[in-house]
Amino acid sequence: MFTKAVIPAAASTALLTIAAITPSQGTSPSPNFAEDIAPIIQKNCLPCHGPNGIGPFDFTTYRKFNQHIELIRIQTLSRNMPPTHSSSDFGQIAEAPPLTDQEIIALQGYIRAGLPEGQPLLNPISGPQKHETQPTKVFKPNSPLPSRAEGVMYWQTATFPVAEATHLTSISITPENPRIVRSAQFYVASPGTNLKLIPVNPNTLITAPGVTPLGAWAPGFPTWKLPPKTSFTIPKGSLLIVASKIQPSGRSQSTNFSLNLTKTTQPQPNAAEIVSFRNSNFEIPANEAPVITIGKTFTQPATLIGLIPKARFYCGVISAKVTEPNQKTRKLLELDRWNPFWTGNYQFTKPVNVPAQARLEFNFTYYNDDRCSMNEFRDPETVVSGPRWEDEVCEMHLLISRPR
């Protein structure tokens, strides 16, 4: 989904750099749609901007793409699209990483050359073939609620009782209507959790006692999937909770989806688990931008599969780093434009080995000034941590594995 384009000073500097390395005209053939632009669309755009994607436009043909070329030019130059905004010293995290300088240069050259088509494509552009593991169990909500006819995005929950111990290896959802169900968060509630504590319409995330975040589903992000020989055991009597984000369309529509689980009959040699860090008692003074740090030194080695940050609308930047026993520090994750509307699975392509005595540190930067949309049309006031819409949250949950 396209958002308002803002080109900050840092982005302006990046654009000058891009302009400086743009090839002069005449040194090479102008980029054309079929050979140069279609591969960029296939790689970066189709998770959202396909025929049934959540994006507002379909980019699968030359004509459809060029209908929005000025907006595309602004959004790609400002690096607002794709909206992942994540980086790590340990390689790719998001499935749709930001455009490279070379890809932006190609788009610029294509526009300056007058949008040459090249050899006309016989068929619409299709996404790359994915070879996903077939789910071994599929569930659907018992009584899915129809979407509200009007209003802003909101979240609603569906719960799935776990009748027997389940050794999970992957989880995802398939929305019946992708334009209505825009993304989803997965949680596990421990046996005996009071169902009354799980809100039907949560405030962007669930913070009830006994409820642990597990991961997420969103177009453009990888499916929640564990490495080989690794499983996450959900005890009998637990609840799987799906909090889906609903986008009203102006009329009541289905919010139904399929919950897809892949599991094994026996626990795998490596046990996945969630390790949680949080600050539950803080405040953000008006017109200030504090950084809140949480973290821990690992006494035992572990394999880090991914990170699950949780914050609301006052948070702007989230970063994570690891300092190894030899004092070498590396960036695990940096999200330079945090937005709870755009969250997915921040899982590493290759899991990260964390040695014993390594220090993990997570920094959350909060903006309680005019940089925060919550302060639009009002003077900032002190914000506190808590469960309300106007409160804030500071949590980081690690998906790790260790030998059983």
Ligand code: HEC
Contents of the next structure:
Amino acid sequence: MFTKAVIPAAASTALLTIAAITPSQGTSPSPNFAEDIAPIIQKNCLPCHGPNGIGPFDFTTYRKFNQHIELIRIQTLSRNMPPTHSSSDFGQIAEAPPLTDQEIIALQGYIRAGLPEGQPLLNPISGPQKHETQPTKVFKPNSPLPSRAEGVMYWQTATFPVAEATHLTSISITPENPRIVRSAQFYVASPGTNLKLIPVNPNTLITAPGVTPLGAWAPGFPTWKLPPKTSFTIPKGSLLIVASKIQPSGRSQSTNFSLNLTKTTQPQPNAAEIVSFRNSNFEIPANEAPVITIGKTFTQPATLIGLIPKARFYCGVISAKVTEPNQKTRKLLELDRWNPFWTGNYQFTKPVNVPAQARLEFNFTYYNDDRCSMNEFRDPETVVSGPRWEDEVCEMHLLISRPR
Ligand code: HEC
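The form predicted together with ligand HEC is what I want next, because the block you gave corresponds to the form predicted alone; please supply it.
Next comes the full complex, this chain leading.
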């Protein structure tokens, strides 16, 4: 199960913090399901724990939610659920919103008070509005999904040839089985890219010359979408690559999805581009937890739409910050529990303007010790950067926008 899969170094600390806050809040009347808990479920859980969600349970009624209350207590208190751990000084990231301290306190208060129902709800809680998109292409795998043991995830890549220059404004996918196709990542391979160089099992990333990551998608969350008047031009002859994360159910089930693209006929006034930073020559000694920093001073002003971090299983924390010419530093993104199986869409809900001469810095913390699940059944060994799944990577790709 993913919650145990990767180094949740922050889990125990988060638990202590919340436990310490709770008593001082004890005087308020106890929260009830209808008024206090249902809105939290709707906003934070139903993208995945609805009737057809990717999560294991359905939380749409008082009775169904309470059936799992002990697990819910643990999962929310440890901040394992919702499964995202990002924050920023620049407003919300388009990814799953984490629970606030107040929401966790409300849930704990509700449980301590003996699950008061309040005014019974007439209808099941309904999930967030789904937006409609036109499927442009359905990907069908060549052979049906082989039966595999529960829990063994793998990545499947599909390529879509781009026959004419395309001015993209959004991408998402609609899986036939949302519980099987758990998330997806989008890449563009420029014309003439040697696809044989792409690792067969990308394990959340395709690093190959000529291949640029565009972003990610996960069910129930805001889709990969550019701000108004902005488009990303994919040149004629490129390939759009979708790497989808497959969670086999043990039965033979379809891994098909439709790819939903919105595009404009003309390029928009602002061009979206990817600017990449990477360190591809590093070593992580056994039993060490180094921080690897990459970054750059921007000579031109830039408008930042989102960030696409790339790392594998040894990585625990990823942070990005901007230092303005007046030395003021602000956090662009902090992922306090990086998990390559749960990479989301780290776009800002409002683009961030970065002035000229600002320095962008990205810090990746790697745990090559017993905090990392890779070392669960063996002594840590030196890890190197590279393409194999047991290697590491350190990459940050910025989705920026510039006037054409
Ligand atoms: C992004 C989708 C997503 C969101 C949002 C989400 N969950 Fe989950 N949740 C999952 C998935 C997927 C699993 C199954 C974990 C696995 O297969 O490893 C899960 C598992 C769980 C479990 C079972 C854990 C166990 O030990 O078996 C609980 C309890 C849970 N979620 C509670 C919640 C609550 C409460 C919320 C809202 C506050 C929430 N989740 C929000 C996707 C989500």
